[in-house]
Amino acid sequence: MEVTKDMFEKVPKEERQSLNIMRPSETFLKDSYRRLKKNKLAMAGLYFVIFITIIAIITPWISPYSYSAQDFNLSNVGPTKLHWFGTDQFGRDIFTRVLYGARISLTVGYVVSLLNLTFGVLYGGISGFFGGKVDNIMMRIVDVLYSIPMMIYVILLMLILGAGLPSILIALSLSYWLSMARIVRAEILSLKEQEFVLAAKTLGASNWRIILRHLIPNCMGPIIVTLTLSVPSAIFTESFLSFIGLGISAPKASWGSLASDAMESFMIYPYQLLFPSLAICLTVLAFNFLGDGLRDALDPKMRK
């Protein structure tokens, strides 16, 4: 049979678009942003963080009283249209002090988070990419490390380094990018026999490329849950310490040192206790919702 000109048929030139690219392809972020947008809880999070770490930035020039000014006239004031919150024994303005408190409380959170962030990643990074005796020390050392209850060396550091805003960012960062760092290398492992890595390999990347350029972009899925939950565990240990009367000092404070504070009278005063750990439970709760939201988000396979 002869094949004629006449035999084909034009495609019609809708079909023929169908087969182009319409839309730009969209990137990682914005795919997992758009997951975590379907997510009710996890945005209510998200806004609630935003929300209270501008707070915290702008308190100084917004709060109508000092956080510090004592005024006995005003003592163990119950919650009054002037205090919303109502004063403590010293006839501090409670609702200021809980905003000051947010500076702390979230400062000691970001940075730790952040601080941690660094070293596990590398930690984990290095151990995982290079395996072999490397990786084995080093998770030794790890795992040491991770049998030691931490808590009790947060407190030994905070003895040596003594209380204070600076020696909690110390301590906790100290002891607290372990569980990072394990995170990371198990990613690492898995990631580091695919073909991407053989093709950056064969195009002569140095191993520094690969792990920065290539393997730790690939796993910052579960990098940034561990990091939104990280936060909220260090607000938790901060208060913790300032509960045992390790960490912040007045008339500086935190949301556990308020608390702290207003334990010896709670059962007189219980709001003075209730407002500052309804701001810990909150923030901790964002933060919570948040990072499982992130988690379900950024890397479906974890969904459960």
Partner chain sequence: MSNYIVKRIFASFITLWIVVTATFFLMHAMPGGPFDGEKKLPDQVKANLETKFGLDKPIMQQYGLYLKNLLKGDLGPSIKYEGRTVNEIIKYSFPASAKIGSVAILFSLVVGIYMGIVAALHQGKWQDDLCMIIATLGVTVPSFVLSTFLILIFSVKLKLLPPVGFDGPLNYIMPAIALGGYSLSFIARLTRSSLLDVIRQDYIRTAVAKGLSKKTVIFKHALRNALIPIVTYMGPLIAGILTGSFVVEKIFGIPGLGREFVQNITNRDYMAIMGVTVFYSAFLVICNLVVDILYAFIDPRIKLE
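Swap state to the form predicted alone from the form predicted together with its partner chain:
A lone chain is what you will see next.
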């Protein structure tokens, strides 16, 4: 049979336009970021988190004062052009101490969350994937650790290591990964019965490869949200411990210890409590707004 031009006809213009792709396809992360940008509170939280992190890093280069330098001639001076946040009872610049406090508070938040991500995800992934006796034993360990108040960890570590940043980091790290492990375990239990896991097993993939390359990446939505919300929780907990005297040792200071020092003269010099408290509130709110925005952006049910 001979094929000729008469056997073909042109597709109408309207039909050609209906077949055009109106917009390029997007990956899950690009689509999530597009929806995140529509949430103004989440983006404001993201910008503030980036801002306060950068400020904490470059503090030595933007402040002309030392966090520990004392000048009793300038004790309890209110906010001025030279001292934007005023000075404390020892004549130390509060603006500088708040910035240095941001370093410690944010370090606690980020380090604890990183350890939470690493250990909690692996622990929960292993428990959920293998199931059975392994899952039962691992979850009972989690239940036992949940039953121990965090203050006991802190007090015991204070006796062994002494007061300071390492004790706080270890104490928070011992308790903060438990929630992450439970969340990841629940996600793995629902995902491991999916067809893509069966396909990976059929192709000969090892258990570790299935966990690390297939299951955990599909849990990144809840993991990222939990990780984001764990940062302000760790910051607030560290501030509370420092406020009651179980945190950072002088002359170093975190936001919590600055607030604790200011309580002695709160009625006379309220500005000394205002600025560290404001720093805690704004940072915690920023992370919470960001976490809520990520939860909505990464939720597949929210896709349109």
